[in-house]
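As a starting point, one isolated chain is supplied in structure tokens, in the form predicted alone.
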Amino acid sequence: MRITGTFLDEISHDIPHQNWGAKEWDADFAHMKKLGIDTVIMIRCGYQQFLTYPSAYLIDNHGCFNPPIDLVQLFLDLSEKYGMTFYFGIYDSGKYWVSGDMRDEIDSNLFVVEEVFQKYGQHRNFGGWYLSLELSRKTRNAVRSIAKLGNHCKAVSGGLPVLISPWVAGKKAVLANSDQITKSTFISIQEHEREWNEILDGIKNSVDIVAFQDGHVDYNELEAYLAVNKNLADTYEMESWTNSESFDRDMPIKFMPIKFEKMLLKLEAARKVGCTKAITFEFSHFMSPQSAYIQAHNLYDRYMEYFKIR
């Protein structure tokens, strides 16, 4: 099974700017055609007050900074001239995360969508949604927030797929700002499939593909949990991708480039189990022969190696 979709991580909070420009952007792009790559999905339009594009709306309301360049019409144009499916990833207030209440990112959320699709939606490579909310277990209110929020989307974009992207509440869902690896308490096998059959039905008419993370379980593991995330999947008439994460959990230095071993035994998991599609968190940081990371710039060598891609 090889990668063929990616994130655009360009406004994040545990990853380290690249600062770049519209120039490597490009660059970028023509690496990830070349290894494959036909689906990208920015992974949030903005966090706090920073913003991938000029919204007027979050500018007005919540005091957002105005960006110096409007990367969503960047990437839009990018993927047009790449061929690349782009999708569009929401709003972040950061308010969740402290929160622990999704509720606090709907309200806005609603009046960005309608923004975006209104300023960008007749690009022809605008392919779909993302929420960027991530979830897993028990997540307060989620249900409700992912469902409304997928209904919304849909509604005024005609029906374009959404996808989540969750994680497993495995031994290493650890936070970023922790100097831990695992945790002693995490969720078993049974508990995860029978929690995200109660999640799965709740947002079954309005989310039309899941593609779990898949680095919070050992790799043993893991084709286990990937099983029971496509069968689910296939329950409730979703499509079943694979966020195959291209950095390590398992060393404390958060995070660096994974160890191609270590993505191959991902990927060849979500192939036995019959996944669809597998994308990457992410490329440019991860993957990248111009990555800040000399080791993303081997990753991509030895994957280009590997599936014998000139």
The other form holds:
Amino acid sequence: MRITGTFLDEISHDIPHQNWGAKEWDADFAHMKKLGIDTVIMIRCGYQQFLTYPSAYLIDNHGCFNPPIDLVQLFLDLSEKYGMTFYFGIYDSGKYWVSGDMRDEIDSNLFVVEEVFQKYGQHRNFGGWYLSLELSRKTRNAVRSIAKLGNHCKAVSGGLPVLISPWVAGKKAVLANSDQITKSTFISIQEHEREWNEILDGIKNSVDIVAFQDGHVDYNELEAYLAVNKNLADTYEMESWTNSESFDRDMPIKFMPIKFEKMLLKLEAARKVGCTKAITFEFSHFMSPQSAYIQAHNLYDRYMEYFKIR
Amino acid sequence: MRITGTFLDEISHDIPHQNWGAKEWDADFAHMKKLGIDTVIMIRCGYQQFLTYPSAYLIDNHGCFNPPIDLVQLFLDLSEKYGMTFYFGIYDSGKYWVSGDMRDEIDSNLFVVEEVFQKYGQHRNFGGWYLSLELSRKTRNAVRSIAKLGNHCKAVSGGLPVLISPWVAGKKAVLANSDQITKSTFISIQEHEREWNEILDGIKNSVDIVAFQDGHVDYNELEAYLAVNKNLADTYEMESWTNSESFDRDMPIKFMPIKFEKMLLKLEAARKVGCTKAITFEFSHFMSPQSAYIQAHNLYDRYMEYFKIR
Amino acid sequence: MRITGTFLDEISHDIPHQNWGAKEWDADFAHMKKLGIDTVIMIRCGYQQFLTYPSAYLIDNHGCFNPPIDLVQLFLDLSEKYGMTFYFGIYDSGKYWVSGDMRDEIDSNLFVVEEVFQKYGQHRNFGGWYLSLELSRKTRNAVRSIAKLGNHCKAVSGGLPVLISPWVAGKKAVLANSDQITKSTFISIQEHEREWNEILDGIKNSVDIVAFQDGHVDYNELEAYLAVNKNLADTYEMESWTNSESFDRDMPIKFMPIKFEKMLLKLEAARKVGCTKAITFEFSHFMSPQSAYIQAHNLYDRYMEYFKIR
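Having seen the form predicted alone, can you show the form predicted together with another copy of the chain?
Let us now look at the entire complex, which starts with that chain.
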């Protein structure tokens, strides 16, 4: 199973910026294309006060900074140049990470979705929405909020597909600024199934694609979790992708490119359970031959060799 | 507002060494020059047992190691070659970080300042002193110690300027080996003003230039803090520089080069309040085209593009 | 004193993978050779479920993954090509790190040692065994387990030498995923001597070479510890090597290449006490001119300059 999609990690949450300009992004899309990527997903259009595009709404109403470059326009143009589908990730104010209530993110995003579709929606490569708010049972009003946002995205855009990429509350689900790499209390697969059955039931008509992150459980447990996820998604008629993380959660430096062998094991698990597409978080830091992490250059080489891509 | 000065982070406290020799330092001064740097500030002449120059005093009396290279001589010669003013950073034994009493650093530095000025003071590019001991209300005897050291530096050198670069006890003021990036209790701007009014009053005739570190408060609060700092410095007739940090305090890896947009926001805030010079901590790791961090190469490119420097 | 041996850090425990293939490893052995390395020690043949060679035993009985490349064969072939002696590091299931009882590692390794020697033992560069299980007083049954494994290695291989590389429980002995770089309670040199006298007495006929890790105590204490270690090893007729760590334990990023000055100080201390060989953990990440850490390229250059190697 090959990777055919990647997140674009701008604005970054916890991965150091590479300080690329338009020229470097163009080169990176060319590298992505060569590896077989046809889908790019902007992780979020803004985080706290930093924005990827000059949003009049967020600058005026939320005190955001006017960005030095319009990355949404750039990514759309590069998507056109390289024949890719672009997914737009919604705004994350940072508030719900503190309050634990996803309603804090709704109102602003209802505006953002409209503003963005008006500004960029006519672009032929604008292909879908990514709900960047990370969903779990512990976030209050999460199901209702995701449903509302998904419905709004579809209504505004004439039904463009809506993607989410949740995490499993597994043993490796620690925060990036924790000094640990695992935690002692984590969810069982039965609890995971029960909770996600409820969650997916609540958002079934509002979300089209579910791409679970694949890095929070052990390599030998992954297939079982992916199978549960695939069955649940089938039940609620959603498409199942896998978000195959290309960084290594087992190392004390958070985060460096993953060992190729681990990536292969994870992709193979996704193939076995029938995921229809593999995307990754994310190509530009962790798999690109021009990444600031040289380990990524080697991961790219191993990947290209293994799949005999020239 | 452009950066025209940089610290030289030898001996490093918490940034991994790049293992440069004379050739690499020469190349780096050439890069600095091209970017517009005219002032270099050696962060400290020694830390614990490691030294930048073969100090007979510190080797004999404090058990320091004889260094493999005389970096003070090298930096002075390169300052001459590239037309820069060199500031000498005093010794940090590491003791006051543990004891919380700055008097532990006085006696050794009274000797060091004399030894150094005798050894290197005739060099035409020896242009000032940097009091590397980081000053805050919580360090006992800090005000008295800094005043005493500043006076001594001036007396020994015929009045060469004395620079300090304090930190604001803001929400991002966490130790490098903490797993956190923010802390929950931090100073208000009113407390900051009151405390620094007292501190600057106590050192007003002993210090010439104050360059507050600009990375410990949020981007939208920075201008207000810088304005307070500028007013206080004006009151006590000190010059106000800004120490615009070129590393990113918002990321779990401590530390990587900053996102260019953040640097621009900080420089703009310093321009608005009337700082007369911007220095950075520091060029060689975080902005240099030959840094071991490739993100720094891109930061350099973005900076040069933005300010149209060729 | 020069470095003439290095660990090969596959399978890595806490250092991010470089994702090298056969070509990159070949180039790295050439770099090692040029620097003067004649001995390579594979740190472990497997860790948890990841393996360096396709072990039928570990795959069938311990649920390990079949590796994409046989690194043992590759390392042996490169050892032959470049004239090096290869030491094989035994399996670490990860269990004893949790249970604190080294007996958990014995049974599997009795099998592994036989399987490996049958598979690769005829190779002319297969030159010894490395007992990768890290030994300390706090691990239950450690002495008995190490003795049993050492005896077995020798019996199976016609007496090939057995190497261990223990750590001193000094102030820098913190875990890689700790946010600290030192700890407050640590062993005195007297306790260290007493404990290791007991331990070495218990394994004296089962282990041939002891190479203590040199990074857990302060630079000014190191010679005293090395002297104790050398005397103890002499008493029990073992050879004393030093394992001169090429990464920096004093920095918050765990881990980056060491400052060259520190490496020199440590090698000089080992020379003074009469260690017969210096090995390092490890060349490929921290000293190689093709490392993903550019600081390593500079460390290599400084080393080659200092020892006038061309």
